[in-house]
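Below, in structure tokens: the form predicted alone, a single chain.
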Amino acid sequence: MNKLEIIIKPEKLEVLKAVLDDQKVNGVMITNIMGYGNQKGYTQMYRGSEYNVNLLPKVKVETVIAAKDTARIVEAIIKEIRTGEIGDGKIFVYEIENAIRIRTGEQGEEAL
């Protein structure tokens, strides 16, 4: 099993959603974060004074999917969140050894 960690802007969490489900990902958890990688942030003008904000809202949703199914999942979060530009965020993949569902005790992919 693999557990995704993906981050990215805001405004492309549906269409994560949407090709998660596309995919038969069952379970996501979704943060609100804040952060910055390349972009560094942006200088933005308020009443007359110029300030550089550095943390950038972004979202981490996290899944746990089997780990025969990891390279085609993440081809295709690729393929419909990349657009080129800095800022287009980032996956983590991590193995998990197991998982447990507490109410049934089943274990591994089976508790997925």
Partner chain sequence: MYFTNISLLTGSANTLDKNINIAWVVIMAILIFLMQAGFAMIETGFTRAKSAGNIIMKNLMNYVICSLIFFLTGFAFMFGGDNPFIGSSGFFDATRAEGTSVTAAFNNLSPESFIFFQTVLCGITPTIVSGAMAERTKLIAYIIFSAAISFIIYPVAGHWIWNSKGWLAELGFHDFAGSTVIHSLGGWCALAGAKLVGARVGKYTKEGKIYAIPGHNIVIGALGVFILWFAWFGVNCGSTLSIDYGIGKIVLVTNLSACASAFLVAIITWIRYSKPDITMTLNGALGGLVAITAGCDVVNSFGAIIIGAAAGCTLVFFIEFTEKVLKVDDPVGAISVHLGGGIMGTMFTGFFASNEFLQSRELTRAQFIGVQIIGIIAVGIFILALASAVLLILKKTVGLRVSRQDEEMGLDISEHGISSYADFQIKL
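Residue numbers count along the first chain shown, from 1. We call the rigid core whatever largest set of C-alpha positions still superposes within 1.5 Å between the two forms. Source: prediction; values computed, not measured. What changes on going to the form predicted together with the partner chain:
Put the two forms on the same core and the Cα of E50 is off by 2 Å or more between the two forms.
What about the form predicted together with the partner chain, after the form predicted alone?
We keep it simple here and write out only the one chain, dropping partners and molecules.
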């Protein structure tokens, strides 16, 4: 099993949800985060003083999937989310040892 951790701009969330639905993903966890990467933030004025907004609001979407689906899903995401501009975001892939469904006690891929 793998976990995909997908970091995107907030306004892309609806599109990503649609992609994951299409790919028959079973569940997601969505967290609001602040981030920076290549997109370094910007400078604003507040009451005459400059301040750096060096952290930008991002959305982190996590989904646990069967290892065999990883490549396919990653590709689908890139296809729909990419704009080619800085700040498009990243996907991190983790290995997951186990998954348990609390309701039934099922374990492993069955629990997804």
